[in-house]
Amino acid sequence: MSGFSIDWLDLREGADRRARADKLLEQARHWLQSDAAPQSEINVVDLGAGTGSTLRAFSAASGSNHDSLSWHLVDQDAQLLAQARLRHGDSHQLQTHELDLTDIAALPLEGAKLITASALFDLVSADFIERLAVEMDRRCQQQAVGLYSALNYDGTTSWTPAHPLDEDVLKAFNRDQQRDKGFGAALGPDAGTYMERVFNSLGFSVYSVSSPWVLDSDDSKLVDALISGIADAVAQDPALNAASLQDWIQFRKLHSLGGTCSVGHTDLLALPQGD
């Protein structure tokens, strides 16, 4: 899986927080508290945890009581996990696990009531989703476990003002999103719909809500970094002319303060049927 810098994760977190579907986050929190005995420990396993953005989103939710939650933060990046411990080790119950996320059998899922992830599942393969869903279904025979997956990229991006190359750049970027990111061929923009289909087929109740980034001049640093990231991703695409792409980059950066950008995402919650 491709690594992400602390600076990038911090830069995007404000937009992520605004984009998260509040209704689905509240439903996930309610699921965590349902049928929980007083003072009992509730295990949450966060995949691709980074510095702990999902933990922070749950903690910031209105009326949230994180004292009963025991977080297991899983990532392949030791530096990101060290930052998570530095930020939250004194305020939350948490353990960090530096693991290969593709090895589902090694993930600390024992006793988990909820598996969470943010901006992860568009990077993984169909096979990974299927194996994780089957493992969750198997574990539900002993203890019900749900999945909360936020900010799955859905393949849509719109800009103002418009540029003639916007559509071609988006198509090239979406092709790049389906490269192997360490899990096999990535689902990219198809992640949300594929997850919904797989979990439905196993009898989970699946809830899906749109959660787009809506960016304006207040997000100019993020927009500038996003433009650079897109440009790097599509630079080798044979369908794009290099000079035209450079013009697109310059135009986009020129309007990063005065323009707007919307990037589509989907939040998904899959719960055992009846819950």
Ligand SMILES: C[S@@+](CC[C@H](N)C(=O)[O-])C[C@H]1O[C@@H](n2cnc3c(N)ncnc32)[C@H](O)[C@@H]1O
Second form
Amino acid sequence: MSGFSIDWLDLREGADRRARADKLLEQARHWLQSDAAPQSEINVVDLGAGTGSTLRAFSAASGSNHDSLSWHLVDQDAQLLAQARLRHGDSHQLQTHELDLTDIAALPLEGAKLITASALFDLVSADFIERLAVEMDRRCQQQAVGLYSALNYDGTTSWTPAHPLDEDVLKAFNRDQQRDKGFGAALGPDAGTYMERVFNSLGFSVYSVSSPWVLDSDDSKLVDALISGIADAVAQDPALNAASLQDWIQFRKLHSLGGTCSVGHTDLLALPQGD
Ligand SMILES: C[S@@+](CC[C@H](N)C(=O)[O-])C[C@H]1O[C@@H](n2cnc3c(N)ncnc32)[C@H](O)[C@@H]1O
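Beyond the form predicted alone, can we have the form predicted in complex with the named molecule?
Below: every chain and molecule of the assembly, starting with the one above.
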């Protein structure tokens, strides 16, 4: 168990799908097809795959034309991987790998043309990104491999109607985002810019596009869950007064129908240069 439930991942998937930058997804699909011999197998390795939301996003974007992709889903959570197999084992070329991502040498990167991830890289450390980028750069001597990383939280959240505690709660939430999530101190909101810098420095071409969640009354279940998640994350923050926080929670839940919420993310694509 990773702490990411199937229910939570299902709840956020619609908003994630709307938020994903179509342009980068299209560019990533184009990269996968470039220089591919007809009928040849193209390997994609999805890190922190959960139940397979990135596979679904690529499949939806390509209609029925995804037969040549061979997906390797990597996650440390056996239940999420079992769910991915249940949903896609019959329809896709799929292998699951129950692994801890921090062991980069153990990742099934042999022959990969694209590494993908969604809602993952804000959990990881600077060291993890550097080690992964160096490993990709090394592998590019044999076979060019790119990275598509969607939905990296960027530290911005805005609400309507406004509440006086919004800014303090956001600051506390962003502090919690930098807590160690198993990779060392997490980059949290800095993940997107850090990845951009590291991959640029290794000579990759990096494309970055904003991909915010834009939520309204139709997303009230997700907004409710988001409010609860934020409240849990900031509950112990000494800068927040407990009674004021309760007031904020009540106010936010009262307006999850009728109000709006926007949560900033960036999607990033890093491709070996010259490709
Ligand atoms: C926010 S979820 C995103 C899941 C999926 N990509 C999606 O967008 O629905 C993060 C995923 O990363 C996985 N994860 C977190 N830390 C991990 C680690 N050290 N090794 C392997 N998987 C990890 C979790 O189990 C979870 O499935």
